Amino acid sequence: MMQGKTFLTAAAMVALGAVSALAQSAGPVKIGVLNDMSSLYADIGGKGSVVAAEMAVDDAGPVLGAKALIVSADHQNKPDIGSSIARQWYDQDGVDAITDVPTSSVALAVNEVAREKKRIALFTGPASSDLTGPKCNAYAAAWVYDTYSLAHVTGSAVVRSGGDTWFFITADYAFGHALERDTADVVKAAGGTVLGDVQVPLNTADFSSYLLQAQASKAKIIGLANAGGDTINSIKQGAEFGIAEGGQKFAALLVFITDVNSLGLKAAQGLQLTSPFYWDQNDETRAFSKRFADKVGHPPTFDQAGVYSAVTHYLKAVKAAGTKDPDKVMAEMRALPINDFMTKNGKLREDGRVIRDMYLFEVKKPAESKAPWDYYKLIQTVPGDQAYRPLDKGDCPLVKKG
């Protein structure tokens, strides 16, 4: 035996695996909220997503005889950090499911850990449609939206209204690339033209050089394939460059209500956007949003609302299955219809895509807003089977051909 080294026999390794499996099956259900707590996406999910998960746990009551537990961590928008946290949570900390995970590059890394460990991931924050396409995973669900739905609802509406030439300002990572790709496909299919694009590092403060390129393209539409702080900076700095006065329009392809609040209605008015949820849609959305706002100070983003929805459905499936076993729980999640304040008769498909209605909203003019956070007016409801990619078109290996 070499000094300082410890070697495990095959039997010991098997025993260690059995102990790990036992740790996963014992104890209360544990859910990890993994997101950006400190940077450009913190308002979208952040601590608000943790509150939403805790609300879902409170509303669910005891699950398998005990109240579920919530843990949380900041992935700092870095795939290596996100996957490392996921691995520790699944392997050592007894976490049964991970939720939220904005930043598609991080989500794709966490998705691979979930696949390897056969543990559940409920994605509400990331947008890349690849999560339910080539990278689909039997243990993962994309809960509220994706780049395909953003492109087909917002992109189609903009092209229909005459926006037939585009230039993209794109976040240079998996999400931005997927959103530009999916939107460009919509533009071209409708007879429009993409005149160019520019790739921008995540969390950029100065967009001047990128905006000048977009301006010089003479495209009618400047497509913002970015999110959060990057979208806010693009639009604010675009106003300083006189983008609108020059006859060009922004198409903000992913907008959260916190972005509109940061921009203000004067800057954001007239923006059309796709969302799976708005706090002021009906009595149910208003009731949930009031409870949330009492804890957080503002209505939920659709990501935060989605965390509540995903955790609620997951806990309902655990109760129905009578176990935390991931295969049995995922089977129940697919079998049970999804019904809550933001989703009616939703369905989790075998590729991991949740099918639910999407909405095209327009940001109100300042004079139209009657109260704080009264920002949207509904333009169109798009049924889920029209908003999302057809099951046989995504190249998901889990989907049977023919």
Contents of the next structure:
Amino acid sequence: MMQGKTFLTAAAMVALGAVSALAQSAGPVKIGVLNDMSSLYADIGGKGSVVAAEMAVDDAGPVLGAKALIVSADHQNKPDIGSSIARQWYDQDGVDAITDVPTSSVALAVNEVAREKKRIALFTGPASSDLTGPKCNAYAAAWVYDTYSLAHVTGSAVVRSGGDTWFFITADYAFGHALERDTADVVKAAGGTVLGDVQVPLNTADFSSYLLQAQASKAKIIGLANAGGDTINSIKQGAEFGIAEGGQKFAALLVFITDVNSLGLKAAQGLQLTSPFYWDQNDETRAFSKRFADKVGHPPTFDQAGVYSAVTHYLKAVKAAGTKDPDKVMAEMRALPINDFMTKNGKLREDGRVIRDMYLFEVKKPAESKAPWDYYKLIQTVPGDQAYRPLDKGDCPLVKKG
Amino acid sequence: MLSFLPHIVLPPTPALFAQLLIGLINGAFYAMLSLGLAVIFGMLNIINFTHGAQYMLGAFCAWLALHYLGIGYWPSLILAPLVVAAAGILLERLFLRHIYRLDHLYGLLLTFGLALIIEGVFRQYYGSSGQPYSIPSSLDGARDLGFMFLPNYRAWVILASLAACFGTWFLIERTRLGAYLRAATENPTLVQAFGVNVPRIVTLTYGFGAGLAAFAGVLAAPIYQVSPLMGSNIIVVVFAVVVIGGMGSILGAVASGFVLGVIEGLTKVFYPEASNTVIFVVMAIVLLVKPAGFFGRTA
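What's the form predicted together with its partner chain like, now that we've got the form predicted alone?
Let's see the whole complex now, leading with the same chain.
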């Protein structure tokens, strides 16, 4: 009797499974926000990215006859966890596109799953330029930035102002390595030299040992090829160890507005940084940021803004294609120009790179800041075709050599 | 000399001195935290996984006091440990006292769960990037020691930590109260028969351990960000330190805290990629050679 019951339950579950498998192909568009919800990158994307994705879905209205659905998960910055969630989402849960995915090592793993399953990945969080280089994938897009553009915009500006000797403090994983490599290329091409580097494990609390090594190198510029909490601790402790008094300067290659907020303007003032977005650029960015801040409590980071932009463009492409079929949707995404509050005539290239303008900002002095989150002033706008790597220089197998 | 290791270049001696000193400073935090854990384990037989959360709470108390009440660093150095100790006492009375007779695992699960809850609540309200907390103006600045630029605040951390460690050791090993405490650990029934209120001693011990963690948290606030994650980042390392020193040994906890800080510091110079694993490698070796730790009592 018991056995018969168990069998029935099992049969019912199989049947339900079959129903939900059917639902995948016919049901509403489903988008998965995969990011760090609990650790050092949680403020950069985290729950704010989920809010941004939901806003995009609300604004898009019904797509293929129904409102799109958002699911989310925490990849804990671990490639194995990230790729197994991606596998489950694509295979069992009927997720059509995954977005955000900060932490390049996780993104590179998810990128392989997307390639294998022929499903879409819209990367806004990860920085490694390899995602649109040797590892490029016809079903993936790198939406807002990469290590190449950070290196070229911030790196060139620093070298131009006389910072020709560098020492790198680098996060010891895919992202840090790519950022150091791309920046070192810029420094060398401009006639500068790299005097040394140190590879620091991700999520380190104490940077003093590395700061002493950077001081001993006598380099004019200490390049921070790290992000989030690691960047914050490097700069904060750098002030303690008298980096500025010793005549050295930091070049923080990746800075999010939440990092500046966390450091405070006193510690962060004068930093130059590259970003595809700042909330206080124009009426459109201010309007979006106000809506976002009403839900989250602060203006969006460029990652969170990017999630809105990517999801919006994806849904537009699904509407235009009239189907969720990944090949057709990707073709529409490439064909349509990208236009939203943060993007003006952006273009998705065949290697997956979205070409958009990048901005060089400087962090304001405490006296210049008039309101909460009033942190940046614009130094320079770098057009997309100059900020990003030329299509034929990335070794992407999808790009035909000719 | 070391030509068989092509990638390793010995830094000049002054630089090495500087790195040793930095190692000692980080060791000071390990020592203070592992000391509290050792006291709690030695006296209560509880593996206190809430310790990291209590360290974080100490830092947050200081930040909240400054942010909302305008109370500065120095009063916070006393107040925050008191507040966290009081919370610890509440925790002991409400939960921990029910599980002393059970297996270690129950205490571990309970305190681990509580730590996750506390950290989750703070992350929800304050985010993961942390809040800035400035160095008190009296300790601002740095002095040039010839071989390095030593921030005054870091020097103070070493002094404060040594004082806390020595004070705790003295209290437990050299005073009458400490003698009661040690006796109560050995044979609670007998000590109770002599008219000593054993449950109260145990409660106060837990409060003291929690307060010690909070003290370390306030000391850490100006160096790191005041972040909900600061406790969980350090607690795993501190457990390794306690295991290496020997569970329950006060001297072992302090000595291994400082020594491992130095070992970690040197790793940051010679092979930085391994700096967050070296302590666990040491732990594995110690467990193979001396399973009870360097100063541990064998059961």
